[in-house]
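As structure tokens, one chain now follows by itself in the form predicted on its own.
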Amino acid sequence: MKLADKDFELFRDYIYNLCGIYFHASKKYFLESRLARRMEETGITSHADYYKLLKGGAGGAQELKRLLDEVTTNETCFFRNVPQLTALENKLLPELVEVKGKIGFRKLRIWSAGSSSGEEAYTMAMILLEKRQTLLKDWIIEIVGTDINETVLAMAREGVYNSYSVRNTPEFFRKKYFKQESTEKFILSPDVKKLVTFTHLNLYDDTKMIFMKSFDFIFCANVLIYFDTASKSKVVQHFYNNLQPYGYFFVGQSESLHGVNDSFKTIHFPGGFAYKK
């Protein structure tokens, strides 16, 4: 069913005042087309009732998720960004295992916002079991991924992927952390597992926001893209307030914070950047 220009505008604004998540007008056929797969599935033939289900009709909550994993894109996969993780390992964990060191606080708490199924956050709990026996020796790991698509999460917690998702992990991880059942089945160690937490979480939610305190390290991998300036400079101040003053804030490679917050110190390394607090 083809969308009018004044219910893209309904259903847009609705996404947005909830999420942040902004869909400029180039993208209503997506929207629509995302739109046209909940109703069919849920039997509904216009966009009114549709709206009204979602407002507060029977089962509307369970129904707005669905709607939000349908709108939400998942694209990452196991060592996504090397340059990334090559200075989280040399040069910024040892320089903060250092400075907490000092202070006689052995705690490490990295935070993966946008983790979609889970590579990213899996990813930094293999690169930190290798440094349990030597840097984080004696140290408490704590990992938590977070995203508003319930569909993902149950997939991260699951920790069963495929070739595409492993396509890039050099071999020694993927044959230390995976069990390969076929060409097309990779089963992660429980070791990498139970270093990560998953849970539900919308970043436009100040309330809950609020709470995601004290982390060293804090990666939104394109994610900030889906949002409007507004949403962004929302969104990127609490990742500043819920970090620790020593922390760093990473996002995607094709993002910057230019225009949206100039809280932080930009370190560059070789191949990329991040943010400092």
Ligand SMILES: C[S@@+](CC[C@H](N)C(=O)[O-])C[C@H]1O[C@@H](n2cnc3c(N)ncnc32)[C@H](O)[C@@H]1O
Second form
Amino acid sequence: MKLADKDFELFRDYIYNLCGIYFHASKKYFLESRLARRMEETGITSHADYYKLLKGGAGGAQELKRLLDEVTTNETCFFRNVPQLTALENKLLPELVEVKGKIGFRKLRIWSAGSSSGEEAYTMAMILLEKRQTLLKDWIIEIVGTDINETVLAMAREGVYNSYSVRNTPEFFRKKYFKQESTEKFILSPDVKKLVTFTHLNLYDDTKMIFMKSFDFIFCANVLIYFDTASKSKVVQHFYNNLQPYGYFFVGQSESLHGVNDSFKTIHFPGGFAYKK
Amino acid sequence: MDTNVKLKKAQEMVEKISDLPTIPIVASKVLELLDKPDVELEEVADMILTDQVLAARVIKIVNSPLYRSSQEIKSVKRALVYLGFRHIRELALTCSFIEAFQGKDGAFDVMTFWEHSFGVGIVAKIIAQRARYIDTEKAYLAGIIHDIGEVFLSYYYQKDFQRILQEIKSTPYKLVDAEDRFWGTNHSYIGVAIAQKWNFPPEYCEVIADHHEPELATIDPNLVAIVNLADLFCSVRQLDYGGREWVSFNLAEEKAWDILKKFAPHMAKLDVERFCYELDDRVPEVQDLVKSIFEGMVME
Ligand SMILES: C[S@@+](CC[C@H](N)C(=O)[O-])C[C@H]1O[C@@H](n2cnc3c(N)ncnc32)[C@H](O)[C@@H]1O
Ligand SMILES: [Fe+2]
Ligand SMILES: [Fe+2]
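Mind sharing the form predicted in complex with the named molecule? What's above is the form predicted on its own.
Let's see the whole complex now, leading with the same chain.
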């Protein structure tokens, strides 16, 4: 069914106010087709009725989750941003370990915000596991993955992947941390899974965001690209507040914080940036 | 360490090399011409044309990407006009240097070296334009020659250099610092020792000498700062000598950035991330330029 302009605006603003994702007019068709899927499933025939359901009809909260599952883009893979990982291994992690080690606080807290099906968080887990005998001996490692989409969170918790997810994974890691059951089935090792906890979190929910305290590394890659500048700023300010003074914040390849936040300082490294208080 | 000590050490290392290349004949005749008080552009162009390789390089360098005037420049004379009389000397010297080190692959190959150098030249020119620095051609040429000490070390001190590269591989240590530790001097001082022997103009010598310590510059600190920043950006954006060193920096802490902002306050608002992403897109153009400068010029 064709989405009337005024209905488009209604849904657009509703979703925006809820989670910060902003659909430009050029994305109208995308929204229309996703709404159509949900309406078919629920047997609702008008956009107005569907909107009413979301806004407080019986089962509205459940339906809202399903709609959000439809409208979020979940594309991800292991080892997605190699330059960033190299910087972390080469410099940022050793420096941080030195600073924290000095004050005798041997614990690392890492957050993958907008973690999708978990690949980003688990990539960090594997990299840190490799340092367990050396740099991170006797350290406690806590990795948290959060997302608004329940379906991908369930996939993350399950830890079973296909060949597309592991396409960038170096042979070494693939052999060591996955059990390959078939050409399309890669089961992540329990040692890796143990390090990561996945929870539901809407980054646009201020009341929840203030509790995500004291992280050493925060990743929010390929999430804010769906936001507008105002909603980006709001979310990034939370990351700023929740980051340790010596910690680092990362965004995705070709993203930028220019005009979004001027408190962060930009660190340049080959092929990317990290942000620091 | 004292800069005088480093310079002395560098001069010794340069003097030790008995077969140090000299300026090719035509180029040195061009330089002689330029010393004549009333020389005509025509005369210089004719002299350059007696060396086909030199002539072709002059045209290609002037036609570098992003920087091409609306029409491609096809004659030496127009190239010289475009570049301006005051830059012919540096251009001739730069071409001579390219010629002199052609095929002298050492610890790294010469092409990668020039890709970095031309990258820095082009980025220096872009920064100069944005900062409204008066002489953007000077920034371009100074960028091209800033690291000439490196190609010397890579070729004439190949074994030691190889060891240094190995040592700093995938660590965040800077190559200049590693050179200092190993030799008690580094490519900036080596570079300036060579540049002085070749009679590069003083502003260019200063860029070579101070491009890793821009706060020391006195003749043209803004030029040195521009080249320093261009160098930093290139080192993190694929014009990095094929990753021979792993560089990271915080622009807010770079002295060159302070110098440049004092000179051009509006630069504080530069969208640095975007600037870097734009550089990424330009890398292939730089590589093509360098390839074209060497194309069909394999030595007999
Ligand atoms: C393209 S994925 C990125 C995955 C991973 N970070 C990466 O870079 O590969 C974007 C994820 O952000 C999530 N997301 C979008 N808006 C969100 C919000 N307001 N709160 C939490 N997660 C959100 C989506 O559900 C999706 O899983
Ligand atoms: Fe240098
Ligand atoms: Fe350089």
